[in-house]
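Just the one chain here, laid out as structure tokens, in the form predicted on its own.
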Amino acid sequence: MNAIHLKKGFSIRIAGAPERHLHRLNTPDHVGMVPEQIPFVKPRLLVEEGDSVSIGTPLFEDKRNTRIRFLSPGGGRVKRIVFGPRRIIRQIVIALDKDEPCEAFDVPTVEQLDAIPRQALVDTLLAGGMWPFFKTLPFMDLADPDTVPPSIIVRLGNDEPFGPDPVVYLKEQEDRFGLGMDLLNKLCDRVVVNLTGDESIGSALPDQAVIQRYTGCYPAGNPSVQLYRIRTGSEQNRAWFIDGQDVILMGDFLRTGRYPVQRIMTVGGSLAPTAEHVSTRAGVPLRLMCNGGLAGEPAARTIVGGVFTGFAGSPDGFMGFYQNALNLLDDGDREEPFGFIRPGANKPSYSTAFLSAFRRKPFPMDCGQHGEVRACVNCGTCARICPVDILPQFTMKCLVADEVEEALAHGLLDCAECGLCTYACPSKIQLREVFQAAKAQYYKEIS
């Protein structure tokens, strides 16, 4: 096991970390898909309102590559399809039947896995809706099924507050994880397990697995940061990555021949009624995740995904395809009388200007900016905290001046989109959003 320590970054102490005990949620009466929150995908609907669907029925396909389809996380009836501006598909809601029908897929047996051609395995994963779990760097888009990546990174441990803990979702799933790893080794000659967090997890991994342990501040669990620290050539920039829990789903798919819908997720944050891991299913309603309400707080903001990189959800929304965490934080959208003279003992911040720099207990974090947007003052805070050593302040100014080539030279494509620069910026500039949009625009131009 190789050990790699990250010196740059910042781990904020936020109240509401989920406990490791696992709570089983009740079965919902409806589930949903949120195509709007899947980056780069151009969905084409394959169902209409009122259609009957099974678990594993294709709901929509990617217009860019129609072989990549997203399957139904439930069996029943398409109750509602919600469109946004310009016919953006926001939600596909499925009312579940009591006895949910399930599609069966033709999958190789464990014994056949060694002999099956790579292309046949790719076709099986495409047909079974498993391919979208593979994403490629540096743009975080769906992996191209017609290419062979230089490596596949398996991320075990997402250190962004508050992702599921591998200790919880690997328990009693070691066999399925090992089967999923066998599948990955058929797709690529180099599969690397990047471990963040509890070192004891390594003992549950297959003996032949190549393991690299990352320690240090957030975002040590980010695959872009991990690749940045180990790559030896530009050919490695197009590596694929997959979450550890999704590797278990791959093994479950091969074992059963059915589209897996079970998930382990987390509910966290200072306003969470109970901060814990929950056993539920894909597309679960957010209201069910937080026990039917939002901790009794009208000012709660529902964040689907990580605190730094998730998206705002509504009580009537659903968990996203890639998100396995729900965080409930104080909205913070209010003025603080005489805030400019308060010592800030209860204000989490990267800056050492507040007394909170001496606090070691978790903070009840909120979503307020605590200040207005100002011009960049070249303080260098973002550069000191950036885990991939780009110069965010100069990169941002290059983009504002439409000097894209110079922004690329500063390392725009290395940006891990971790959100730390936005969090630490004393001028309240939304740097992550600027870089994310610039990367997406550049990707569309070269695709």
The other form holds:
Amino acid sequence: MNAIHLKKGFSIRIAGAPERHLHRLNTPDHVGMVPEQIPFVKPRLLVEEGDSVSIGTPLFEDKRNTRIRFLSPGGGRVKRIVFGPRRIIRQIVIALDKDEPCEAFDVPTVEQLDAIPRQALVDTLLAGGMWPFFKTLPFMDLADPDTVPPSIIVRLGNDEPFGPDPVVYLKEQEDRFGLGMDLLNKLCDRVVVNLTGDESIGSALPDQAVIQRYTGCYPAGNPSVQLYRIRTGSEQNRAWFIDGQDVILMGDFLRTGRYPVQRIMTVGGSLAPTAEHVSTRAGVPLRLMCNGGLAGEPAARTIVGGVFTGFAGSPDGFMGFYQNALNLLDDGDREEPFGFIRPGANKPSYSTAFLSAFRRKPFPMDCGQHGEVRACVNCGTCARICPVDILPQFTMKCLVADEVEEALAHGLLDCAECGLCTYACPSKIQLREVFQAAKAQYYKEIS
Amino acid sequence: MMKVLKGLFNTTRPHFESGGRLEKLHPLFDAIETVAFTPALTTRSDAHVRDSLDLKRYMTFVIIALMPPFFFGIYNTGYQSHLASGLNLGFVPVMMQGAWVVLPMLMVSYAVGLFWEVLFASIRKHNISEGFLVTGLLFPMTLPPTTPLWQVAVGISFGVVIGKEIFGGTGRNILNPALTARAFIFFAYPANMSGDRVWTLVEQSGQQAVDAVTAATPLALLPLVTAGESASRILGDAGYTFQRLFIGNIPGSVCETSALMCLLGAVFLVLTGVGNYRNMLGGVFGMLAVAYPGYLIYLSSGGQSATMFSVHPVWHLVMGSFAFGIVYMATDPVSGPGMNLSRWIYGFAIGALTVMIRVFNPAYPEGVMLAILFMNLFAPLIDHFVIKARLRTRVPNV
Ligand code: SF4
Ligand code: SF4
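Would you mind generating the form predicted in complex with its partner chain now that we have the form predicted on its own?
Let us now look at the entire complex, which starts with that chain.
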């Protein structure tokens, strides 16, 4: 297998990598959804507080396409619906019953799968709440059920610190993964498994699967970056992608006819009580995830997702629909005397301006900004680090001057939203935020 | 100690906050406080983690890199002055004399520069940018030791206001502010900036100067080379050996004479990633690329023509302020280009132009200064074409 090696990019050496062993969490007494954190979707509620729901009862649908529905990850009663400003839906909390009722969906058997028309399969996935697991590049919105993509990328292994390792979640799930792959092959002729991390997992995959391995630094596991490296023409730009673990869910769904709620997640970061993989269910409360460890650490930030692209959750929050990782980091809310001139043997940096350049051990990192915001000095760090060869400083200037066409020519849509430019900028400019907003704005205009 | 300092900031802060007596000076207070304590800012959103490098450290490293030429410059200024004045050449008196010349210039430069920075920062309601600390140090380092202090004040004012603030402040300026300041007083007060007498401060109290020592700088000797003469001999007669030029133990601008010290600074800048080696190497190549063919013509004509090229090309690297300019000014990222290829081109053009100005227009022996300012203007254009060429290779995505 010829690996594609990513040289541009950067792997931060951050402490708190989750161990590979699997810890089974206690069953929560309530689970939740955080619609607010699902990009682009305009949710319309289908339940009210007090309603009884089963696993698989639709909680809300997407106003833009009402066939896309998000199902309840638990059976019981809708305990609370929390709204934010402008009636944005923050949380839907479901108190679980002892014996959770469960919706049954009409799914094709393995034998029928070969013969079933594509459209029927799409309808089944829409009805069973499985559709939102497909996303489209480059905007990373939900896939459009009425189009056939140029290819589907299965992201097996996400190298953003930290997330579940395919070695752990694939274990004893090979058949379900294989079944999920069969399903993907019905949806699109070209399905590629993009593998990062342990090469040995390749052998656990179905024989006929097309596998492409990616090595190198973060974000080698990012589908936008992967596509950027292999595409040969612009017709390949609108590929879909799905996470490896969600392929297993597809298989599970086909096998059982039920909306799957089991998940393998990670708890990581330097403040994690024990950094490990956990077996739990979708929408688990963050408090349960970090094992009560939060209580003793008032200054911890709970990052749902990776440390570059995740969102900050409150201790009363829940895991997101797409995030299977919880990272606990020091909030970094303190001053540092004469920070600018310290030798910095323990200060992680992409640059070589700290003694830490000689250190090989991982660093306990925090969420401090480590400096004040300044104007761009054209130092070029962002361009050096960007994995898809965007020139962030120039692209940003195009956007500030409202030259969207120019920014597009610069490759704005190729931006993988990996956050490395924001990470490395010495002027602390939030470039990723600028690009993300510009992409979303452009998407709104063309759709 | 830290507690005391923190306490001091905490008790004085109310005066500088809105409503306080010194509200207008808030940027100044903020600048001082954030130097002492990196503020407790945390990331608002993603990316949750950030690199430890900030602009303060970045600029501080430029200042550290400037220290070798700075201290050597103090020594050399004092040494040349005492030598010409026939005074004690011991280390301590020489350093004292050098400090007596250089430090007042530095203090005026910082004080006046800071005044403008605070003024613009409080009008524009933003923080003082650290870039000023570099500008305020660079500028006096490039001046002749005899520069009157009021000219230092005028120069830095011009550099900060015209070179930087009218463009919108650090990051938006097209020209390097320190060079703008230097060029301004070069043209505004030529009597103080050129000629043979300005490069050494002669103390009247000493036994009067020996003429040979206040002699011309090496660059000023170049045009004197006539057919059949050799530059090395003329320079040699004046006491300028290659080694001496390299070490910089000669009269000249206060801190620019030593190529060796600039080399030390360059190594530091490149190792820490603060200065880009492409600009520097490009400059060296550019210089040699022009000087070598000229030198070969001179040699092949038996020393009869192209006499201005008669000096060995490598000498150009150590003469005048080329080393200082290419290491500290041509690497300024704000006024230089941002693409790697552009950096090579930019450096190359600076080196080439420097030689050309030196040999063809002896009226401006300090070619590197004009070369860099000139290329500052072209940096965006070079970038424009380099970026355009690069974008052609992208698979479009719209
Ligand atoms: S522009 Fe920034 S966020 Fe986008 S891919 Fe490049 S480094 Fe990542
Ligand atoms: S890293 Fe920041 S300061 Fe440097 S060029 Fe990029 S945007 Fe500008």
